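One chain is shown next in structure tokens, namely the form predicted on its own.
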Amino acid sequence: MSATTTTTAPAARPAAEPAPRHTTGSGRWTASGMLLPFGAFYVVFLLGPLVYTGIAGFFNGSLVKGGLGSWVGLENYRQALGSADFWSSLGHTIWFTVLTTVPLILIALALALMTDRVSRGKWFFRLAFFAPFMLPSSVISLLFMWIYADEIGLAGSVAKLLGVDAPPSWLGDPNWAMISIAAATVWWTVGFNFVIYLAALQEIPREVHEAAAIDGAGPWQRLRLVVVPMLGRATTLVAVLQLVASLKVFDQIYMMTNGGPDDVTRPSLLYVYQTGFTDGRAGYASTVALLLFVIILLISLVWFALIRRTEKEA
């Protein structure tokens, strides 16, 4: 009896193959229905504002008047491209990106490599390095405004202990303000990149390390010739995400210096905010925002292409 049952069971399976067609059709509609809310959200909150920003850039709009304002054509673009404030704010944005992107990649990689080598208490290091990233930007800004405070700040006290008789005004000195904000940003956000690198390290099989050791590779050679190349995709992801995040900096600078002193820390987004909401020039601010969007998109594409080519050559 059991033998008969065993021989008839496989014959029934081919008859069940057409069923997935109906399932696939209904599944397609189900998937489309589930994606519809996201599509509507994407159109309403991304494509819609982007199109409106492009249109508003051709009008002399204002926040104190209704509608788009009067037609000015390309005048806003001419003023923006000829404005020293626009280019200086863009330069400050790029300077902040340089100060933060490279350290946030290297420090995150170093912390992940050290944590991956720890055999006990690894959870503590994961929590300690990632915890600052969970704090809101307002808390980080207040914390570092106290650390950088003149005369009573922790940074000044540490500098005096190291032999610096007259520590600089970390947020008031034009030469130190952006560096100080960048240092605070690195401490705040390094945990996000650290988690990505640590997850990528744990995906590397132990057999790879053992095979390299059997072939005579030392710790430095295994790190340089095995581990780092296998982290190529993680490095590409971290670099692109970090580049875009740094180019969009706003919160901490707005709360810690508001662009000062002498506008040396004013990034592009703060320039858009001040022209749009402080000066009330909505049309001009839309033009600057669109130009900034195009610049960030081009820089990100070039950066991504360079990293991908380097990854393929490696």
Second form
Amino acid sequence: MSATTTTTAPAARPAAEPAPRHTTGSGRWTASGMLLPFGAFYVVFLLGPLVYTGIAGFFNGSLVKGGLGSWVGLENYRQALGSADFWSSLGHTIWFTVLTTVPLILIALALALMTDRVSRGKWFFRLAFFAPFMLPSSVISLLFMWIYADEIGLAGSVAKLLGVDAPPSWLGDPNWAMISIAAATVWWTVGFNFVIYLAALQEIPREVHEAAAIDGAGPWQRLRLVVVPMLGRATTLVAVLQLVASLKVFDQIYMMTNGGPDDVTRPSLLYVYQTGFTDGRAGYASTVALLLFVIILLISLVWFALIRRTEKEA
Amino acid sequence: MATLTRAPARTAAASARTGNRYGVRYAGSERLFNRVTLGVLLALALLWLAPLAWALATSIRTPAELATDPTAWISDNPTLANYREVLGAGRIPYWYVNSFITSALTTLLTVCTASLAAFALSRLRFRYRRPVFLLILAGVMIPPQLLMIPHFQTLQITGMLNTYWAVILPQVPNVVAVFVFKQFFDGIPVELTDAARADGASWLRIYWQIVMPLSRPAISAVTIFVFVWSWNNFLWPLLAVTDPQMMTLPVGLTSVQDAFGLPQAQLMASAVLGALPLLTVFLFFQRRIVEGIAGTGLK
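Switching from the form predicted on its own: structure of the form predicted in complex with the partner chain?
The next block holds the full complex; its first chain is the one shown before.
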């Protein structure tokens, strides 16, 4: 490739001179040297641990004793796949994902469409919807544990104002706990998707709006028939990122309910955490973590393929 | 539906008259549509700000007021006593310092290692360049949560748990940072580095004196994002640090929450203190942050 690129480029330098950017001899050492700092971190803290997790899954290692433990073959896999706790935690993860992904796409889209129409004071809306996203998960949890508190919480008093005589125990009622956490999550993270949509709307040329308006399309029609269909790429991006993020939920659940009541809000990652760090079963937890990774990967791939197809049809 | 007339020309005057960036002059019904939109949007914005406002309002109330009406918004005699108590008795000042040190060092190490690697991948031609790049990119697929057990064991063996390094080191290999830097470096004209090379400059010097000074936008984007992400990181510091004195702010706040006796107003004061640093960062770097997010996947 070296010779051809130099000759096709308008000769800024004599053709005879070897292209300086091609490294030979000592240059190879330069390349290795420059890659080394990052490479070392990459191998020690990413690649190595990944391989180790894969191997540890075949042993019965414990965090207390350290080390791999003794070989158990596929026993951990058999146990995990046969465990009701494993499957129910996966179910809770998926339930949380459904509860958050759909509203987080639709609400972000609606907020962005409305904000895009505002001529003045856009910064205010960007601030209002995006600011929560910047906050640490523990601040969110602290805040919402009080909002959801029985008797003295804000959510209960608002519900009473709206005419609900006996508001449920938001985080204590098995039927409501996950919904409550999902609602807090939507409030917290919608800003990210909102900003992506807002940027996509900004990219739509003004001529498109004008042309549609001249053709007599009203605001609602322009929205439905012109603007929304042009947001396909942004929607793909938002949907994929959102799905992956939701499947990895941990922080807010760990803090707000720690999986309760009766484990109904325990997601897969919390199950990994509990088997690994509470029960100290490092080998088994590695197996569950790896299984979870494979399942997330599969769901993401299927999801991505589905979105791609509907996008093409649209 | 609505009758529309086209704005005469796309001039500043025209858009000032029509009051929107599309240069479309709205007829009556359209103006109504806009007003309804604005109204709905304002209501939603207030709804979004309400939890934060409530935390703020609660944090400056007295225990007596909270006892009589726990969810009221207005305090008759607002007080900063809750903040004084939380800051004085609690460990929040330590957590601020710990969070700042670990996030700053993580960011520094990430920017240095990732930019250097990206430079080699962008400018140097060596064998296995493409496989190496693909291998690094594949790291995106590895969820950090999958790695928490081996990380814990590594740092346990080396005796680094409960130190800053335990929090920092596993966060350093940031694949996205390498990708952002490489994209940016690829856009810098080859002629520039070639000329320096012809003059006999070493690659390291070219990286440090030519490419990095030109890459301020990329450096600041990576800096802001890694810093915010590291500051907010929860699961890993939760495992790496058990000594309350060494905790980062997000992890420390959890222990506040566990301390049952703490009154509501003090908890809300803690939450506000936990929120302040990043809200400040956001106010200062609003444009950079928003543009950074918008640019991640759209281009």
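The model shown is predicted, which means the values in this text are computed figures rather than measured ones. Residue numbers count along the first chain shown, from 1. The term rigid core refers to the most C-alpha atoms you can superpose between the two forms while keeping them within 1.5 Å.
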F45: with the rigid core matched between these two forms, does its Cα shift 2 Å or more?
yes
Align on the rigid core first; then say whether the Cα of G54 has moved by at least 2 Å between these two forms.
no
Is G33 displaced by at least 2 Å at its C-alpha between these two forms when the rigid core is overlaid?
yes
